[in-house]
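Encoded as structure tokens, the following chain is the form predicted alone, with no partner shown.
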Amino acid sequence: MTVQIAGVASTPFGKHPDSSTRELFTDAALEALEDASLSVHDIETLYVGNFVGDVTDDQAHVGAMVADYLGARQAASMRIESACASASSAARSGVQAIESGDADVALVGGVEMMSASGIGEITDALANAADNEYENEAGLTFPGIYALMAQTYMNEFDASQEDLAAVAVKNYENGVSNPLAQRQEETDVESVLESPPIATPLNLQDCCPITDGASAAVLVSERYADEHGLGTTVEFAGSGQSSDSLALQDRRDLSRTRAAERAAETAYERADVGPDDIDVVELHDCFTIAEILAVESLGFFERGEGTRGALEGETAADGRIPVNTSGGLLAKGHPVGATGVAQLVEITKQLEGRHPNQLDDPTVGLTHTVGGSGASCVVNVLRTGGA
């Protein structure tokens, strides 16, 4: 039985002052199901990723609270927390509940809000995906931390911080025409270079920014959207999720991501496709040596030459494998909660032709989110097809 998406939808990310966590989810899900042409009442199961919420709005039992606003009380609720990963995490829970026959109809989304809290806050909130006792304690934060990986990935491989802004150039490009991101506006080399620096060698310009923002998904099992008439044309191909040791001191190299790697490795098996079937990609770029890092991990790229990707163009819209062209982390923006379910998101726009900065006919889609430092990851495979 395959897993159809019926409907999607992302509120625009950045500051949103006048809303809450259940007002912003409820404004995503609300469409979703729209675009969906569906009701809240038609919802038999919903997974919800937030992650610091609980630390930032004092606020736990998330799965509940927006059933509850969204008037889907009938519903099977739940909360599902993996660092930035939980959306994703939220949208592999969905689609195991149909494949499983329990569920024909699963809204899966996410929804994060940041910047009320102050800077410090915050950033000791993220820290909560960190290993609290060995990398927090020591005064490690997450800017801190992806430096340590791209000084280690600098000096194994002779990249530079242009390599690394190289990647901030194209992903902030993609998000000056997509109406919902963060950052829309374009950059350069010279100013990613001379932006504030935050950890070396990471500048303020290789750094997403703190977000709010919500996503959500509608998915439905075949037999369903058959019956219904809804026609579905994106469907699930594969899924993996994997994990790594939760402190970098215990990993055996800083310049990979082995969750990745075995996470996009069952993500493939299960769609029987390769890296070269893959049309477009929407990856997990907090920092812009995490791009990097990604695009090796996914094997788009050998080891070591992850930095040609910006640099010579090859993930760029008009490249051999498009990265990013909703801007990714760094231009749209990153609610943590959120970002697995708005990369889903971005890709069925994508694969559906209605995207803002549409590729021509894509049918093969990928999405890739991190949970921390790559202690978590889920790698979601999507294609065109449908009842």
Contents of the next structure:
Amino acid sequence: MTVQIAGVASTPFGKHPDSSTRELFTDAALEALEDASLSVHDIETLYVGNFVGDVTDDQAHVGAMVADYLGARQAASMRIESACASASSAARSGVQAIESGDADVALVGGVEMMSASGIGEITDALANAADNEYENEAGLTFPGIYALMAQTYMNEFDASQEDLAAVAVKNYENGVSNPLAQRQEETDVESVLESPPIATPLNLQDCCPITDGASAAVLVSERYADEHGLGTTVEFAGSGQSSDSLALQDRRDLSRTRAAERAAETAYERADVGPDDIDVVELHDCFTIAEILAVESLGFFERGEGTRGALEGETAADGRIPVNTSGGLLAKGHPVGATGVAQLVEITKQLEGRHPNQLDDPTVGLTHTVGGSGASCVVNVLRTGGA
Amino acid sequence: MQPWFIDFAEGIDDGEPVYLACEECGSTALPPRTVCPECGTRTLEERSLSETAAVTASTRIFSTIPAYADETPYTVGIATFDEGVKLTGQLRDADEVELGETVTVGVEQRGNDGWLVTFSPTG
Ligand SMILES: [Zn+2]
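The form predicted together with its partner chain, contrasted with the form predicted alone above:
Zooming out: every chain and molecule, the one shown earlier first.
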């Protein structure tokens, strides 16, 4: 009994000053339901990822709020929070609800409204994913944490800021052809290096933007898809999630993301695939260095060789292992609590053959979503194969 | 600020910093742990920690949280003690620091009950 993806949608990512958490999520959810040819009354379970809503909106209990405003009061609803991996965790929970037989239809998604807060406030809210005492109190920001990982990596493997910048150049280019992406302009290595410093060695263009956005996916049991003639063509193949130390200082190796390695191992095993079987990837490039670490922990490159991906075109849309054909977090944008399902939306569109940067018949796709500096990681594997 | 961190910071302030060592597997950690993160036993013993450490990584921060907005740019690093534990702190008496450089670990009081870990180059 597999779990099928019946419909997906993301709102445009960027600034939505006239919208709100409940309105933006409703937009994405209604579009996903329309894509699935199902109604709000068909939803039995609803899991929504949301990370900083209690800080930015003074609003918790987001699960019930979005179920209410979506007109799905009959559903069991819950907000899932695991920092930037919230929506991926929500998707896993939806899959588990269906696999357990508890539900046949689950709406999973995420939403974040970030742009109305000042840059200081939002940096502060995001810092809640770090260790408050050991990291935030020392004035260490999120870009700062990734900067420490970047410096360690660059020192260990003789990588340069130019090598990091190549990731931004690739993902910005992919974002240009994605109509939902926040950044729709190309950049070059020089522009990345000349953009304002945020936390050395990371500059502004090494960092994802501040984003408002929502994403949703309708998951159904294979039996339900069959009985209702939904004509689904994409299924969940496997999923893994793991944890690591909350604070970067407690990791033996600052440039290695063990939670991602463990989550990938589990997801590959459950999907009965390996890195070589993956045709398309959406991974968590919140900073340029993050993509380099991710392609290594997912097994696409040996440790220390991840820079090759963007530098030599191996992770380009026409490369050996296309990574972030959506533009990734760097260009598409990163509404933190929505990102994991936004990635699933992109992979589903690729596997269904309707992506703005469509690849040639991909059959297996992977998403990788990181919470904090790597204390949480979720890896989901999708493949073609409908009810 | 949590009571355990105040205890930890006051230990540094008094010249009596502490860490935790696992009697079972020998791994080391910082408070406030009950369980060894490596082997899962509850055999952590409090021991006294060196007052100096070697810089493992550092970054100069230009954009930050409101609490530190008036102090940019400043440098934050992670330093490794001989005992094996690593700690995050803000650099004092210098703008930059070399990797491997030895720093003296201190604390500064911030606000009513806040403590900030600091690193000062010994050289
Ligand atoms: Zn132990």
